[in-house]
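Single chain ahead, by itself, as C-alpha cells, in the form predicted alone.
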Amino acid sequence: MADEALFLLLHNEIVSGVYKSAEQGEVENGRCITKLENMGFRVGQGLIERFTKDTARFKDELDIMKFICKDFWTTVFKKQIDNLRTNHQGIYVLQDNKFRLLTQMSAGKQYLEHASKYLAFTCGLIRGGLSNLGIKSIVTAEVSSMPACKFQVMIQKL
C-alpha cells in the first residue's frame, strides 16, 4: 500500500514539475503533455521488459493487448483493466472505472479539463510497451466522467 502512495506522488510531482518548468507558449502548444508522454513511453518499455522475461511468446495482436489489460495493468496499478473492446482492426478501448491516478481528484466535472495532463504519462506507458513488444500504436485517453476514463489504442501496421 505504501509503494502505492510513493507511486501516486510521484506521479503528481513528475506532472507538476514539468508543468512548473515550462513557459507558456510550450504549454499552450501540448510540448508538456507530449514530454509526459515520452516519460510514460519509456518507463513502459522498461516494464514490459521486466515483466515478459519470463513469459511465453504472445501468439498474436489480441493476447498482447490481453497481457496488458491483465498482467501489465495489475502490476501497475494494482487493478485489471474493466472493460476491453475491439473491432478486431486494429482500434482497442481499455476502459478502467476507478483510475487510480484521477481517484484523488474530484469525482465531478469541475477537474474535467485538467485531466489530460494526469493520463499523458499512462498513454506513454502502454504505447511504450506495446513498442517493446513489437506493436506500434497512437494511444489517446477520453474521460467523461471522473474518475473513469477509456484508453483508445489505435494499431499502426507496418
The other form holds:
Amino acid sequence: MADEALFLLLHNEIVSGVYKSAEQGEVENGRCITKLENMGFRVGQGLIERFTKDTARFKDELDIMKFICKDFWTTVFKKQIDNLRTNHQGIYVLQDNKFRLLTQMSAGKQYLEHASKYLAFTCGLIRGGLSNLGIKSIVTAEVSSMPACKFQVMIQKL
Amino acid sequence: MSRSARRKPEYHKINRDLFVLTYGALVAQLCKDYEKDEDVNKYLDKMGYGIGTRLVEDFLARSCVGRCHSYSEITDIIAQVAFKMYLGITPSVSCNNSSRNEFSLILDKNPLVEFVEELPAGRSSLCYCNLLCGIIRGALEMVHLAADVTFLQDRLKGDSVTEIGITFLKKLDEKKYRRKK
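To complete the pair, please output the form predicted in complex with its partner chain; the form predicted alone was given just before.
Expanding to the full complex; the earlier chain stays at the top.
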C-alpha cells in the first residue's frame, strides 16, 4: 500500500535526523535511542487506543501478546510475528523473520551495527501499546542477521 | 444483517493513523528540541525534502504517469494522483498568475492534522504541515523542476482553508544533475 512507503521514509528520515543532530559517543547514542523509543511510545499509545476501540476485553497477558503478534503487527507491518516464545513468567520473545523496516536495508550481516537505530522506534511502539492495555514492560530488540529480528518484552509486575 | 459485536477495525485507516501519529510525535519532539518556530519549520522542510526525493521514485513507479508538458499539468497530477495515493485526499488546484507558474493547492481536509486541536501556546507561527512543502519541493527537484513551496494559508493558524502555494522557478540545468561516474 502506498501509505507504507510514506511511513518507511518518514521513519528513516527521523532516525537520520536524530542522529545527525547528535555528536559521536556512547552516551549520545543512548540518548538518541531513548528519543526514538519515546516517540514510538507516544505513537504506540495512540495507535492501540484507536485499534482496540471495538474489540472485546482481553482475557489475560498471553491474550494481549497474541493480539500484538497477530492483529497489531499485521496492521502496522502487513504480516504477523513469525514466532512467539514465553517462559510464562513475564518474558516474551517476538521473532519477525522479515522485519519490514529492515528488508530494504540489507539481507545478511551488512550494516548490522546500525540496525538497532531502526528498531528503537518499534520497541517504543510495542511498549506504548502494552502500556495503554495496562501492562508495564521493557522492550528491547536484537538482530543477528537482517532482516530477521527479535523483540524481547519483559513484563514488569507492579 | 445484524452487525456483530466485534467489528473488525479498519486496517487502512489504522495505517494512516500510524503515519499521522508518528508525524505528531516528531513535531512534538522538535518543539521540545528547538525553541524558535522558524527552526522547527526549517527542519520539517528539510526532512520533507529528503523524503520527497525518494518518494517521487516510488510515486513514478506506482502511477506510471506520462511526461508532463506544462506546469499546470504537473500541479494537477500532484493534486489528483499523488495526494490521493499517499494521503487519500484531492486538493483543488488554482492558478494564481497569468504567467502560469504560480499555483495553489487548496486542502479542505488535511489528514495530518486529524488529531491536532490547536497549535501549542507560544507556537503561533509553527507550520505544522511543513513536511508536505518539503516533500513537494524535493520531489519536483528530482524531476529537474525548481520550485518554491510554502504555506499560504493554514487552518491551524485561524485561516478558513489550508493552502499550499507552488511557484515554479526556472527549469534546472540538466547538466548539474548528471551523476559523476
